[in-house]
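Presented below, as structure tokens, is a lone chain in the form predicted on its own.
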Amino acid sequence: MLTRSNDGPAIEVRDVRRVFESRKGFLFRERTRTEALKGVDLTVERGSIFGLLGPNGAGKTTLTKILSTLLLPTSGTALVLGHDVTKETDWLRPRMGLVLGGERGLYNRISGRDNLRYFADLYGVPLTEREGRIREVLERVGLTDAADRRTEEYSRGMKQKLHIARGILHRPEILFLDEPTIGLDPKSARETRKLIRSLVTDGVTIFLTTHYMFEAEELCPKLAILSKGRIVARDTVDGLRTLVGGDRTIEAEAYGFEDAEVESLKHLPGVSKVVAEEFGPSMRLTLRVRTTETAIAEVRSALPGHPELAVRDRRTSLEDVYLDLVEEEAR
């Protein structure tokens, strides 16, 4: 049952589905039906950064648009801040911010400050507060010195900062960030991540979609993985490591392995999974390990007769987790 409460979760989604229908072919007689979301259930607590990961076409942007009232679900129910996204849009929109990746949505022929004046009027910011609020957000995103330059002169990173300034101009309770660092250079992306972290100290709930694993691991205490329109996992990063079989990964690489050698690795203590991949003339075996019982020396002992054998032990990354879960869903 969904909770309609000011103290409840920031987001509650139950069995949300979205189907897109279109026509093509001669005289548009052929109808196509694409199910972008296939019964999504999700709960996001207030006051933190929640990450949604998934490959291109998984449904991340579709879900973000539904939650931000830009798109109606085909079926199911979604509450944001305790209010229905399909029936209470007038209440919700002044309390939401939305930042989509890319450069659209800004007016290039006017200054950054004038862009914010326009959006402040659109958001209903009182005229007596407008200039002060604009100065505040420009300083927050580091654009004070460039505020009166034309936006067309801004770099991509500066435009993204202006997007975020626009998104927080009306002091929203919840901010949706869809791929906020896509296409940015490393310095701009790092500055954007620092800015995102700072917003949480204001009590803003942030719903972040990304396909950058390191970014999600750095920013998000909790996250979900969306694949083919379904949530396939939801937990902390450590919880997801446990889900795929362990927080340690051991990799062994040589010029080919026998089936019997691969089987022997599967029976080592704490090994939950062994995956074999070919890289040209060499082969890599990846072991997910649940405990500290298996060490590099034991892996080497199980693979005799390979003088060129290279073995590495590392912590299971979020990218490992993501690939395991998404590939499992694809089977």
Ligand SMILES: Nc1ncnc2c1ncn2[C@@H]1O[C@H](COP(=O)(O)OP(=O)(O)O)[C@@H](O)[C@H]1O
Second form
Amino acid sequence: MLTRSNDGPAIEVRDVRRVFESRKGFLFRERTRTEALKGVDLTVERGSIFGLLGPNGAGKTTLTKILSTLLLPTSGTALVLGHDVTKETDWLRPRMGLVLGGERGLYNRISGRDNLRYFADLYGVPLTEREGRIREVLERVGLTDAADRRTEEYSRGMKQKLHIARGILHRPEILFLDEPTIGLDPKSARETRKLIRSLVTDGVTIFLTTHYMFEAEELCPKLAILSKGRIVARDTVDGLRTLVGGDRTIEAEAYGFEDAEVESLKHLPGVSKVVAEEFGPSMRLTLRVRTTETAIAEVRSALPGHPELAVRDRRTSLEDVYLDLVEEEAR
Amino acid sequence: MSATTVRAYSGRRSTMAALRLSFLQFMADPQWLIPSMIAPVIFGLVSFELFRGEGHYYLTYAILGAGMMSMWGQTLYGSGWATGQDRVFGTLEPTLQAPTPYLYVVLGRVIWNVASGLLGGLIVYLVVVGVAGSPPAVPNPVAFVLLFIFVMLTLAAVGVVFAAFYVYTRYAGFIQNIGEFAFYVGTGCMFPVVLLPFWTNPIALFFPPTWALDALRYASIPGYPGFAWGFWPDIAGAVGTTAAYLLLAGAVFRRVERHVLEVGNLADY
Ligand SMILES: Nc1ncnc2c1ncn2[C@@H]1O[C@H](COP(=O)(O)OP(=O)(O)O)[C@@H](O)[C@H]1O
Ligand SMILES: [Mg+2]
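To complete the pair, please output the form predicted together with the ligand; the form predicted on its own was given just before.
Now the complete complex, all chains and molecules, led by this one.
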């Protein structure tokens, strides 16, 4: 039996940077330099699910691979369970599970069960417990009936479940899930999220990346937003809502607004932000406000001369916050 | 800090797991056995024609020539090829993330490849004996078979180093295709080294199968001119160079496993 690690944070990342020097072609090389992580600081407490949210190319996979010992940071330090990911891989690897997911990453010509047997051996799952554990995880992810079929016959969702089964087979203390529902149909995605929630037991820490805000909102009590290699926010879902200066959002739609009108809205009391965007044939203004008590009426009167004007308000969603943060970073 | 003295993996068990995986993947498509059986048949027939009439021991020459040709690829490149497949399947990352050093996985595949390489050798033997109508005049058949297996093992040791190259870069297959024939000839596996130009000798001498094969020729062909100093020096040379390759493999694998984490090219294929 492996000893469990002591208390302290599950993950501590200090100023981690990662540069990729990629070369295209073998003989005639074209060099490109990508700074995927530009100084990331992050602390993740033990237990529950921590979400790392960010658009494509933000650096989520890069950070996941660094934490799971598949990639070295160019600089900075990263500790997982109190151990250095660049030096203490022998200690860390048996205590970590990694689910990169996707169509690939499995031996397609053999059965799901044989895939699990192989990795159980490589992870040193006690031989006497191997078959029982495999049955247990197959049951848990709902693949018992398909266990002896070749994985090339599996649907995308079933492959994802098998990836997760492999990730938990050796009972890791920390589990990394990189975009676990990407590419799944809505039903499989829902099943997968349900499965992930069920994994939060016995103090296992789950580090999950996603580019779906609703997924982070549904699964992750705490999260960080990564944009272009930087953490731009780190909080609870409710904390993030207040971060943009209000937890209500007003949307005003019409066939076009003057710049002056947009400017005047920005000066209304309680309005922290106004974004104008094309919305089909019309234009939409999105306002972040602290309270809507008077705001709707004020917005209406600030936008005269639009008979087709529609104004409504709603609770600010995490998606709004997320887009705000990611857009701010982009500007 | 709760350091553990318990190692999480067993190298032997991982090697057996890799061997079992090779077997399962083979059993998933056993029809691949047919093309891999055709090549030894053709090599055997061609080799028989090439050496026919070349003295009393031409059958032995024919068997050794064709046998090496058919076993060569499987044993030397089989493990590297499987690593290349790991890249294509996307299984290289999860495999390297597991606690077991990748070298143990490669060793399992080496065992598999030696076994299937020997099957090729057996086919060659049967084909040559079949067309000749009589078995070769081998003074000591037991030594012949044992040395044959020995040649395979020295070849496999080189294969392990090659496999590291496939972990290192996805271009390994490409480079191997370019170099293969020159390498095959240069190392004296096709023709005895004595027939090759002098400048190729250093390559041949640092290649364990050269020595092992020379020992095999000594043992099975009385009067064989040889390139070295006799049977036992050949065995010593083979053991020494094989040990060097295995040490090299251990060092190279540790470095390569680190290198790919630095470069981050494990997902490339
Ligand atoms: N192996 C690599 N070689 C070169 N560039 C890479 C490599 N991996 C990732 N990148 C680049 O680093 C950035 C972050 O990528 P990634 O971590 O995959 O983002 P995400 O997972 O958030 O979509 C991207 O610009 C990507 O192109
Ligand atoms: Mg990604």
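Residue numbers count along the first chain shown, from 1. The term rigid core refers to the maximal set of C-alpha atoms that superpose within 1.5 Å between the two forms. Treat the numbers as computed from the prediction; the structure is a model and nothing was measured.
> Determine whether the C-alpha of residue 303 shifts by 2 Å or more between the two forms once the rigid core is superposed.
Indeed, residue 303 is displaced by 2 Å or more.
> Cα of residue 217 displaced 2 Å or more between the two forms, core superposed?
After core superposition, the displacement of the residue 217 C-alpha between the two forms stays below 2 Å, so no.
> Does residue 42 show a Cα shift reaching 2 Å between the two forms after rigid-core superposition?
No, the C-alpha position differs by under 2 Å between the two forms.
> After superposing on the rigid core, how many Å does the CA of residue 260 move between the two forms?
The shift comes out to 4.7 Å.
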